[in-house]
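In structure tokens, one chain follows: the form predicted alone.
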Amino acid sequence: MLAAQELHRRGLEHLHQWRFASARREFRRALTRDPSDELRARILVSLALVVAELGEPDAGLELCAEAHAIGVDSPEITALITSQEAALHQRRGEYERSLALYEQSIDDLPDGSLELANSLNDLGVVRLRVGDFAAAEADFARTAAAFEELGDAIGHATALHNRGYAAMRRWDLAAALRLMEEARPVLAEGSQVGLALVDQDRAEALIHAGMSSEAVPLLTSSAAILGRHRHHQMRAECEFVAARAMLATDPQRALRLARRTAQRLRRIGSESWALRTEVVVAVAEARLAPVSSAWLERTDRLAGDLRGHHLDHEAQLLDLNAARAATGIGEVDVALARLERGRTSETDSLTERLLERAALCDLELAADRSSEALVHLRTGLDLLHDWQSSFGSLDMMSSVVGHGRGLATTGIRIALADGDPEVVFEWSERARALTSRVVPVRPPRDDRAAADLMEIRTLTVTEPEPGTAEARRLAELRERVRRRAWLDAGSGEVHQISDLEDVERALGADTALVSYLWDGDARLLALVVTDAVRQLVDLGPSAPLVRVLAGLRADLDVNASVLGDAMARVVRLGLERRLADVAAALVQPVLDLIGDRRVVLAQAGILAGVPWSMLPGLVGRPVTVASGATRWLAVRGLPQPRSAGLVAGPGVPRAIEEVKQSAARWPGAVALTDGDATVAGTLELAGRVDLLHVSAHGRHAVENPLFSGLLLADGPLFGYDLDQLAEVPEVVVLSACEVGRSTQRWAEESLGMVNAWLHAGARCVIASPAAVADDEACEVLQDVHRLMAAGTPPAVALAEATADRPTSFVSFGAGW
């Protein structure tokens, strides 16, 4: 028969593997084997934690009291019991009580002991809960060192992960994800429960990064695992985070889940967490319908209860949301009182600070003070940009834009209502392509990412069948490359918005700026700026145009395919009618204003994919599509390329001809064909030429745009591959189908192969948002190179080469 000590040891092993039911069984058996007083106290302490994790926190505290009652005369045992009480109060959300008990006990736990390491970790968690993030990170650093000294890899990884969580609460997402990534492989090997908890925290980081749609499946999966293992408190906490994530995209679902979770938390005696969940319920209700006086009174009481439980952060969040809701129903005095109570400081998180700016803006608008409202919106967006500039990943930068999209949209609406072109220009620049304001930085070469991308290329030569081992490996590699890119540090610098007068001077007499604006609801407008006019043109409701655009790409794709003469005529006529309809909506209303000038065009997000160079009124006219006038002003004035490199991928019938004929226009040009046209060869060539031309099959990856690719001899060249470039060509020509497409995030933010090249440092990219006929690309682009080699800027060369044979190729960036 096993002795009590051995059974206790077995129970602890189960406990460390999150097998609480098995641990409880062993601890109870140990108590029946007549242990010494000290061992009995230790067993009761271990059992207390297990029963609390299984949903009986009061029973856990009773077991601790029973351990105290044994009366073991040892400061260490007393400290052990008190520390466990602190942990149980922490799990009930009673943080002040928990903190006091830890401070009372932790110094009496022996150095180098597992108990001290565990208590330091739990103390860090409590400090996280009360918002003392710096102290929490110091606790976790001590915890990691303690576990490392004990040779406990799981404990060490847990402490690293928790340091990452603390960094996330400071909104240092790059550091947070880096620490979580470092810890994840060790924790994932421990148990399903450990992995679920890791994924829950990672999902929370994704929510901060604006990736709620990716976070929710992770949380749903984690909650299911925790439920199966009967970890009721942890499951409920996971569902709380999931409900909060759903607020952004599906408030009705968030409301249902939050209500169920609050009930579940109250059933297990976790009032503090239930109150936190009630905040999600209240915010979801406010997003679904105008609030009532009863709602305001209820949330007032809830804010008081939250502060009574020292949940000041949650109370502040509720007050700021309530301020906005009160303003919405005309209860300005209530809004002012809530706003005053919820005021933020520099130590508060970005969420609260942006919410505060939105609430202040609402109040100014309610008082008909739009200029003052814009001041708050500018401050909010500046906060966002400062944070955004901490990321080096284009993917991450575009995702976090969602935190400021509401501010930008409100600014546009105010500016459009004002009607002053100068104000409209400023807000069109602020609202458009928020990512492009951040000064990009070249990430260091990452050999691990390069190796993963190489394996992805191998696996995607023939896309594996879903459900196969190859498909799972491919998904794992793609996710790893993406996650690793998130860890890159940003420049910390942000471009300032250009003055309209500076833009006008740069435009001169021969160039016009046409900046398309979507008011976020129903209308499209265009701001036209030339040396003669500054005029806002109302283009009317956006819905009819959206319907026309819905079939445009399909028409372009069919038109580019090989068809019989009769069918080709029918398709061509249909495409011409659709292009004429698009031009009637977007181009005709501004033609008189732009005259015969070249056009710098800034497109609204819903217009991404328009083949501007094919629209009547723009055919044969130099047009370059910039992310904004500010960006165009910063990178315009392309120097004449002095060196050129051209690459022909496999399977494109006239690619080699296109490349060789085009290369012949450039002295000393290098052409890679057949087996030489590899990804490594292309990247090496790209790093030493001013102009790169790639003729290949292309594919835009809608779900993960930076995995859009150009097919080369050894597989696709992805957007992520550009991170391996130390130097980037000034001009890039992508003779391939659809790599000029982009995926829209947050309505205005675009991401795709063109953005990847421009973000990497290219100044101009010629690419097509649709399929391209091989013959057309071969013949047109040879002429473009002939003109460019003679000194004609790229966008001008494209216009001249396509004046009598319009194509879907578009010049992006600074075409001259």
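So that the term is clear: the rigid core is the largest set of C-alpha atoms that superpose within 1.5 Å between two forms. Everything numeric in this text was worked out from a predicted model, so none of it was measured. Residue numbers count along the first chain shown, from 1. Compared with the form predicted together with its partner chain:
- After superposition on the rigid core, the Cα of Asp34 moves by 2 Å or more between the two forms.
- The Cα shift for Ser22 between the two forms, taken after rigid core superposition, is 2 angstroms or larger.
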Given for the second form:
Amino acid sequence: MLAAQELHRRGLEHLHQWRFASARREFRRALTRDPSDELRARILVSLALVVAELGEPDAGLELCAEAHAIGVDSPEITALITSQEAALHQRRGEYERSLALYEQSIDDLPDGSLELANSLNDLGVVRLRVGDFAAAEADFARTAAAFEELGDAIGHATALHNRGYAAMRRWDLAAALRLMEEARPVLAEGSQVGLALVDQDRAEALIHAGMSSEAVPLLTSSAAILGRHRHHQMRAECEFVAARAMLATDPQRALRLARRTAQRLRRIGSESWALRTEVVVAVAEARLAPVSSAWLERTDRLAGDLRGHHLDHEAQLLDLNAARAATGIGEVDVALARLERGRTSETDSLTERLLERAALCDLELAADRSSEALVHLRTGLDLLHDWQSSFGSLDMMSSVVGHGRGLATTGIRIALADGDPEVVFEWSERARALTSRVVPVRPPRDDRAAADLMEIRTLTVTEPEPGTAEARRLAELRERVRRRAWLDAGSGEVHQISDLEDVERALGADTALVSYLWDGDARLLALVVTDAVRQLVDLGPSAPLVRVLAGLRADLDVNASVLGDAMARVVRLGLERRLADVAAALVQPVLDLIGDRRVVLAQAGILAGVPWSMLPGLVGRPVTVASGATRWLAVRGLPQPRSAGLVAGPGVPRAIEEVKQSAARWPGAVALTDGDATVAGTLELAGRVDLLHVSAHGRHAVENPLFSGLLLADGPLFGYDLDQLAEVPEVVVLSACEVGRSTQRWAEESLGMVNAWLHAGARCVIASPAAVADDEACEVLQDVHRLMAAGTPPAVALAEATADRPTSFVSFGAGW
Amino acid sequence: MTERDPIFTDLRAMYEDLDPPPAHLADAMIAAIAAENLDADYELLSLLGRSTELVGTRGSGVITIEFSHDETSILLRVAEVDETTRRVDGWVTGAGASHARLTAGDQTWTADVTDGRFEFESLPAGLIRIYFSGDTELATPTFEI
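Having seen the form predicted alone, can you show the form predicted together with its partner chain?
Full assembly next; the chain just shown is listed first.
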């Protein structure tokens, strides 16, 4: 017959593997084998945890009481029992009680024991729950050291992961993801449940990064795994996070899930989590419809209950949301009271601080004080930018813009209603291309990323069939490259918005600024600035133009391909009519104001993809599409390139001709063709020339824009490859299809190959937002090089070369 | 004879042995189709080709489909809006077509044809058929988008 000690050990093993029912069986058998008092106490403590995990927290506490009652005279045993009580109170959401019990017991737990390591970890979790993130991070650091001493790799990884979670709550996302990333492979070796919990936390970090659409599927699958293993509490917590993630994109679905989850939490006696979930219910309701006075009363009570459970952070979130809802129905006094109660401090998270600014802005607007409202919006966006500048990854930077989208749109609306060109200018710069204000840094060269990209290239040569092992490997590698880029640290610096006066001075007599603005809803406007005017032009409703633009890419694509004569005529006619329609909406109304000036153009996100140089009125005129006037001012005045490198990818009939003819214009130019036109060769060349030209097949990746590619001899060159460059050419010519396209994120924020080059440091990129004809590219771009080599700036050269044969190539960035 | 033909012959033999069609099925089908007589007034366009390459350009990805009948050519560009939604842009030469009617299952969409250009902004992915009315009444065979 097995001894009590052996049965206890076996039970602990089951417990470690999350097999609670088996653990309970072993512990109960152990109690029947006449253990010593001390061992009996230890077994009762273990059993207490198991029954709590199996859904009977009260029974767990009774077992602890029973263990105390044995009266073993040992501080260590008392500490053991007390810390288990702390753990059980924690699981019931009674964090203050739990914290007190841990503080009372933790110093008496023996050094180098598993109990100490576990308790330190749980203490960190409690501190997280009560919002003391910095202390939690320190607890987890101690935990990690304790597990390392024990040689427990899983425990160590868990502590690292938790430390990452605490860092996330302090909004240090790069550190958070780095720690979680380090822990994940070890934890993935363990149980399915462990992995589900890890993914749940990663999903939360993704939500902070504005990537809710990627987080929700991760949460759904984690919740399903937890449900299958009957971890009801953990499953409900996971669903709570999912519901909160859906608030931004699908409040209806968030509401349904949160209601169901709150009921489930009540059923298992988890009141504090149910209260948290009710916050999601209330916020979703407010998003879906104007609230009632009953809603205001209910949320007032809920905020009180939350504070009663020491959930101050949740109460604050609710109060700030309630303030906005109250303003929305004209209950200004209620709004002020809630706002007062929910005031944030510097240690609060960005969500609350931005929400507070939005609420303050609402109140000022309700009182017709729009300039005061703008002050709050400015403060909010500055907060966002400071945070954004901590990221090195363009992908991450552009996705976190979502947090400020509401503020930026409100700012634009207020500015447009005000109509003062100076205010409109400021907000057009603030609202648009939020990433372009962050000072970029060149990330350190990463050999692991380079190796992954190389493997992706090999796999992409023939796009594998969905569902095959190759396709899965490809998806995994892409994900890994993307995730790794997120860990790059940013510069922490943000460009200040330029003054309109400075911009005017820089424009001089021969250049106009046309900044297109979309009010986020219905209308399109243009701000025109020259040495003669500062004028806001109303371009009318945006919907008809959006419909016209939807078919434009089809016209451009098909027009670029080789067709029979009759079909070519029909296609050409359709394209010309559509370009005329687009020009009538966008160019005609500003033509008198800009005269025959060159144009620096800033486009609203909905206009991405417009081939500006083909529009009647702009044909033959130097036009450059900048992400904003501020950015243009910072990078304009391109020096004449002294060295050029040209690359011809495979499968493009006239690429070699184009590259050789163009190279002949530049003294000492290097041309890579055939087998030499590899990705490594191209990157090496890019690192040492002022001007890089790539003629190749191109493809924009809509879902994953930084995986847009130019096809070279050994596979595609991706946006991510640019991170491997130490030096970036000043001028880049992408003689390929559609790599001038971008994917819209958050209305004004777009991401693609052109942004990747501009963000990396290129000052001007010539590229096409649509398909380009091989013949046309070959002939036009040779002329562009002839002109550039003679000293003509890129955008001017492009305009001259295409004046009598318009193409979809556009100059991005600073064209002169 | 291609290298696959023996496989098809074997497959056919197996099904005829194990699961033969009911004796009346082929006749009943012919009668049913004749009774529907759906296409009596339409000249059928024939499929010329389907490609993900745009000939003569430096890109690929979108699907183009071509049909023709006598002097008439139809060119369609099918773009994926999302997993289940497609956008179809089309061009038609020589038929004097003024309207395009598109059917998918029991749903129908119509579009004006202006100087040979027409478009359907949002369609469910799956099998469709397009009918053109104008100088000649034309229809495509059923095809997948």
